[in-house]
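Shown next as structure tokens: one chain only, the form predicted alone.
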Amino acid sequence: MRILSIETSCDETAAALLEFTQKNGDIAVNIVAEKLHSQTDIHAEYGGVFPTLAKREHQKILPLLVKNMLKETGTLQSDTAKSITKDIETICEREPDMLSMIRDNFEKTRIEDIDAIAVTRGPGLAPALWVGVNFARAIATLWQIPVIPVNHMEGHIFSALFNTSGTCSKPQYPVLSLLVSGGHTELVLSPKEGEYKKIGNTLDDAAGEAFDKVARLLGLPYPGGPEIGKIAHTAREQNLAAPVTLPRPMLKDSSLNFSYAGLKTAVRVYLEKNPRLSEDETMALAMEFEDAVVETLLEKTRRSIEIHNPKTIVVGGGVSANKHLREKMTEMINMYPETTLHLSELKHATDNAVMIALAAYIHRNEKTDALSLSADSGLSFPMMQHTN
């Protein structure tokens, strides 16, 4: 089976061919081809993402990026009987400078190989989430391909079970999956396949939001998670010591719930009674922040794991990708011998059409109509049982 994936969340407009065989009960994946392209620099300016700015800039890179990537592997094909029709200018109506640049290149057009059309549906930033939506549902429309809608969370998961070798692997169950990125910290469990229960949430600023936040009061660029990263393990290295300790929000409420705002109000109120920090008094208060952060993740992780007993532990999202998570977990689990820890490859641990790809296979018998689809930014779990 191949799959078109879309993905469009945020501010990576994604797109990805994806080709699908079953083996030996698992998943055997040939990435045909990935494109992605950053808003980050757009967005710097701002110190986060501009959520109109961003919705422009899908409209205007997301056709060009997925024509490009289809002639590229020879898919996209000339049919002078493919016209845009009614229904594909009424799905386009938010978004005619879209319509405009579908009518141009893939009008009079066919593809090869193709059996479906996956999209992010949500959640996400609702003007970002609609581009993608709309622009799957027109050319699924032109072309007669079914959609598969898929919840960017999940992705998120299958992302981390996904492996150098082309395998996604298939887990043993219950699987508990950390999810942390910009929008989101949360805490699923997965009794069996194919059903999700949040046990878990931030109740204010996802773990991603605040370390862009904290970033930006230390002076740092955005994105901030990276940059906090770079110069917290720099402080460790150099055996800095942190200026003053952070609070660790949550961390002896029974709940396995998250919250990240009185941090961040924590890291302001310090700066602002000591405002000129020497260089490393910034790294090893960036380096007590990023502690505080990831002790509190792996706190409630290590809760859940008592709790819930899973078989299979799953870290996914862009904060995924921090260095002292990845090990601080690894070190964690290795006293859990019964359980398998995966986390996203650096390369898919942010947002990503291939990890979209990945959700829809798992949903392939779970097609849309196109005129039927639309977005849901607070699209959450549980999702919907699949069968295969």
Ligand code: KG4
Given for the second form:
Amino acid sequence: MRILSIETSCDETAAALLEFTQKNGDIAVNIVAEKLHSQTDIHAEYGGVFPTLAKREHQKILPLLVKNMLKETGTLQSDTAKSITKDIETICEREPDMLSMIRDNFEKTRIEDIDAIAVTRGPGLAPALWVGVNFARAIATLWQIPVIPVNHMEGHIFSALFNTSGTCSKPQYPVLSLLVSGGHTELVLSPKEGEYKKIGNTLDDAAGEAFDKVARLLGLPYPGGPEIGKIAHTAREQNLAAPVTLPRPMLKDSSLNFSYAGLKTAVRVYLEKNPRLSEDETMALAMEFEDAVVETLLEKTRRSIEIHNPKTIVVGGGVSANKHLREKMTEMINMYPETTLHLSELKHATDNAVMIALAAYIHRNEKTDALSLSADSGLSFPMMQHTN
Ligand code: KG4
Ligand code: ZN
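Having looked at the form predicted alone, could you now put up the form predicted together with this ligand?
What follows is the whole complex; the chain from before opens it.
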């Protein structure tokens, strides 16, 4: 089966083409092609993602990204019978720029050997999501192929579970996922494939959001997560002492929830009182902040393991690219020999379209009618009542 996937939930415009083959219950995944255009430069001056700008960029970039990928893979053929219908015009009513690009680039074309179009339905920024969703609806209508809507967070889970270079066996369930991104920090339990219950959540800021906001306070560019990771690593290598002890929020709280707004405030208050930090002090403060985030993520994961005995642990989302988190999580899971840890490979930890095709494959029998599909910015796994 071949899936064309599209991701536009935030500030990455991404498309991929994946091929799946099944052999005795194992699945072989082949990334035929993948494309990613990051908008971070555009959003950097705002210190975060600016939704209307993201929408404009996605509209401009996505049709060309997909066209180039399909041309390079020999999948796009001409077909004079395929024209832009009234339905397609209606789908793109709110994205007129995209409609004219679809007209210019895809009218009178068809695609070969693609069984479905997968697209991120949510969660994410509504204006950004709608571009991907409406683009998928439009080309699916033009080419008459089905659409598979995907939950972005489920994409992050499968990005860690699937080994994209070769054959992979199905994971052992229950699977516990720690999902840490710019918009989410949650613990999700899957008793079986495709079934999810949220068992922990952030009460305010997401971990990635805290990384980005603290980076800004430290004068580092957006996105701040990788920048903090770099200087914190140097501070650790140089054995620098933290200039202040920051709080470890919710560590003593018995729930599986997180909170990062207070931690960010603690950094801000410290910087207001100590405005002229040396380079070493800045690096050591970044290290202390990273320690506080990683310790809380680790402790709530450890507690979830004790309560729910998962056989597989997944760490996914942009923050899972953090070196310190990866090392500490690996160390901790080594204490549970019955449990296997899956970390997203670095390239596919942050947003991409490969993860969307991977999750779509699991839902390959849940194809949706393109005309009735909608984006859902608040799409979420159901929350399970905490019983500890
Ligand atoms: O999953 P993702 O690419 O986008 C969302 O779905 O939000 O996550 C982006 C987040 C940003 O907040 C970014 O600063 C953070 O992931 N991030 C990192 C690292 N790489 C990306 N945070 C800490 N360390 C990193 N190496
Ligand atoms: Zn993400």
